[in-house]
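What follows is a single chain, given as C-alpha cells, in the form predicted alone.
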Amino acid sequence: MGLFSVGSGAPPVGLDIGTDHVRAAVLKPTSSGPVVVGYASAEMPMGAVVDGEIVDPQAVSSAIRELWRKPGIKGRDVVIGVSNQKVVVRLIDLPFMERDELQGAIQYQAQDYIPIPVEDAILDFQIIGDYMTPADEHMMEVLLVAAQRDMIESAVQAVEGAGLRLASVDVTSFAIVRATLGTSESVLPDEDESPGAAAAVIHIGSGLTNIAVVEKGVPRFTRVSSLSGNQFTQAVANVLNLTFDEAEHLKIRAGLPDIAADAHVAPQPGDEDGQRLQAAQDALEREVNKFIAEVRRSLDYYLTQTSQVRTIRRIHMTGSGAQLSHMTTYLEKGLQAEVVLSDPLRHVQVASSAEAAVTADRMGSAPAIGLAMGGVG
C-alpha cells in the first residue's frame, strides 16, 4: 500500500529518513524469496528532520547523496516511508462497493474520518475485506490512509534534490510491520487457538517510536510517538550535565537495572563512576515507565474501538531503542504481554556484500528493509 506509485522496471531502492540517519536497502527478488543486495546509512545534519517530518529537504538531500556514495547503493528510484502527525491511519466500514466505485467515493466519505481537509491530502486505501450486518447490510473495512500534501511535497523535494526519483510513498509502520512479520496472512503461529488475540509491533527508533496493532497480517492501527531512544538519553543528560553523546555513551552502558534479578546498581561512598552508572539508570526506568504507560495508552484505545480483539498477546519489539538492556523485561511486566525482539532480517537472506552493513545496524534496518520489501511485492 503506497501514498501514490509511479511504474519503474528495477524494484526501487527502500529509502528511510529517519531524526538521525538515513538508510538505504536494496533488494533483489529471487524465487527463494528477497535478498538484500545492498545496505548502508548516513548520518543526517541536526535539524533537518524533526518529529518525523523533513524541515530542511536541502540538508536531507546532502544526506541521500553522501548515501549514495556507499558500495552497494545504487538505482535511481525509490520508495521513502512517512511517520509523523500528518499522517492519518483509520480503518472504516462503508457500504459495500466495488473498488472503481470506491474510488471515486472515497474522496468523499474520507473527510468524515480524517481531521486533515481532504483538499490538502493525499489519499489511499486499501479493502481489507466485507461483511454481513445483522440486519443483511453488505459491508466493507477499508484501511484508509491520508497524508498532508506539503509534507509530502517537502519529501518530494528532498529526493528529488539528491537526483532520484519517487517511485512510491509508503506508510512507514507497514513497511516496519512487513519487515519485522513479513507477509504472509497470519502473524500467530497459533491463532486458530487463540481467538481475540493480536499481535503489536514497537519500533523504537532516535527519534520516534513506531506502534502497530495487527490482526492477521493487516496492520489496523497505527500511531507515532515522540517518547524514542534520543528522549531517554536526554534524561540522562539533563540529570548528569552531560552532552548528549556522552550521555548515550553512558545510558548503553548503565541501560535499564535487571528487575529480574532486582539489580539496581549499589554504589559504595567515593564511588562516583557508580554513581554516575545509578543515575542514569534512575533516569532510564523514569522514561522508561513513561513510555509503558504511553504504549498502554494507545494499545488500550485500540481495544476499546474493536470488538473482536481482546487482549495484544504478544509484541514485536525492533528499533535502535529496543536493544537497551532489559528492555524487554520492562515492558513485559507494564503490558502484561509476551514481548520478542524481533529480527528485520529474519525474511529476507542477505547477500555477502551487503551483510557486514546490515548487520552492524541490524534492529535500526526494519523501516528500509521493510520499504524495499514492498517495493519487490
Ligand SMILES: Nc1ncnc2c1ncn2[C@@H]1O[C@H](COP(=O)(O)OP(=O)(O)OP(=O)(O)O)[C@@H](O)[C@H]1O
Given for the second form:
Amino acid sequence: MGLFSVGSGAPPVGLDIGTDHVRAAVLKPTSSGPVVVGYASAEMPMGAVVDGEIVDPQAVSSAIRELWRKPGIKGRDVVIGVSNQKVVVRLIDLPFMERDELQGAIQYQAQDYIPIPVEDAILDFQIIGDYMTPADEHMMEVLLVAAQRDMIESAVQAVEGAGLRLASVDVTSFAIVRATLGTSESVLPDEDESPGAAAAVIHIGSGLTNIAVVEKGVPRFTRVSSLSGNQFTQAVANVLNLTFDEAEHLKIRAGLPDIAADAHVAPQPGDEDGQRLQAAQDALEREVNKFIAEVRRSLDYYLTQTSQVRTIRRIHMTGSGAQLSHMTTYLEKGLQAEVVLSDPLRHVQVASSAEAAVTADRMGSAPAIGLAMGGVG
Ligand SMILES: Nc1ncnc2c1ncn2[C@@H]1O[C@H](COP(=O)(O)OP(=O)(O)OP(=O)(O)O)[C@@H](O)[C@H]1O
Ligand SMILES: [Mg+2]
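Given the form predicted alone above, produce the structure of the same protein in the form predicted together with the ligand.
Once more the chain from above appears, this time first in line as the rest of the complex follows.
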C-alpha cells in the first residue's frame, strides 16, 4: 500500500528522509528475493527536518543530491516514507463492499475517522479482511491512511529539487515492519502469530520513535513519539551542562547501566570522568523510564481497541537509537515482553558492492530497506 504511486519501470529507490540522516537503498528483484545493490547515507543539515516534517525543502534537496553522488545510488524514481503528526493510520470497520466500490466511497467514509478535512488529505486504504457480525451483517476491516496534502507537497518539492521523481509515498512504520518482519505470507507463522498474540516493532531515530503493532504480518496500529535519540542526548546535556555534541559522545560511551549484572558505574572520589559517566547513565535511565511509559501507553491503547489480541508477546527494536547499550534489557523489564534487536537485513540479500555501506548503518537502515522492499514487491 502506498499513499499514491505512478507506474514506472525499475523499482523506485527507497529514500528515508530523517532528522539527522537521509538514506537511500537500491534493491534489485531476483528470483531468490530482493538484493540490496546500493546503499548510502548522508547527514541532514540541522533544522531541515523537524518532527518528521520537511521544513526546508531546499536543504533536503541538497542532502539528497549528495546521496546520488555516492556509488551504487542510481535511478530517478524514489519512494519515501512519511511519519509525523500529519499522517494518521486508522483501523476501521465498514459494511462490506468490493474494493472498487470502496475506492469510490472512501472519500465519504473517511471523514468520520480522521482529524484532517478530507479535502486537504491524500487517502489510501487496504482491506484487511471481512467477517459476519452476530446479527449477520457482512462487515470488513479496513486500514485507512490519511496524509495532509501540504506535507506531501513539501516532500515532492524536496525530491524534485534533487532532480528525482516521487514515484510513491508510503507510511514509514509500514516500511520498518516490512524490513524487520518480512513480507512473505508463505513463511510459517512463528510465535508472534499464535492466536491472541501480536508483535510490536519499535524504531528509534534521532527525532522520532515509530511504534507499530503487527498481527499476522499486518500493521494494525502505528504511533510516532518524539521521545527518541535526541531527547536522550538532550537529557545528558542538561544534567552535565554540555553542548549537544559533547553529550552525544558521552551518551554513546555511557549507555545504560547493566542492570542484569547490577553494574552501575561506581566512581572513586576524584574520578571526574567516572562521575560524568555515572551522571549520564542516571539521566539516561530516567529518560528510558519515560520512554517505557510512553510505549506502554501506546500498547495498552492498542490492546483496549482490539477484542482478540490480549498480549504483545515480542517487541522488535530497530533504529540507530536502539543501540544504546542495555536498552533491550530495560525494555524487557519495563514492558514484560520479550525484546529483541531486529536485523533489518534479515529479509534481503546484500550484494558485495553494497555490503560495507549498509552494514555500517545496519540498525538505521530499516526504513530505507523497507521502502525499497515495498517498491519491488
Ligand atoms: N551506539 C549508539 N548508542 C546510542 N544511540 C545511538 C548510537 N548510535 C546512534 N545513536 C543515536 O541514534 C540517533 C540517530 O538516529 P538516525 O540517524 O536513525 O535518525 P534519523 O533517521 O535521522 O531521524 P528520525 O528518523 O528520528 O527523523 C541519534 O540520536 C544518535 O545519538
Ligand atoms: Mg529515521
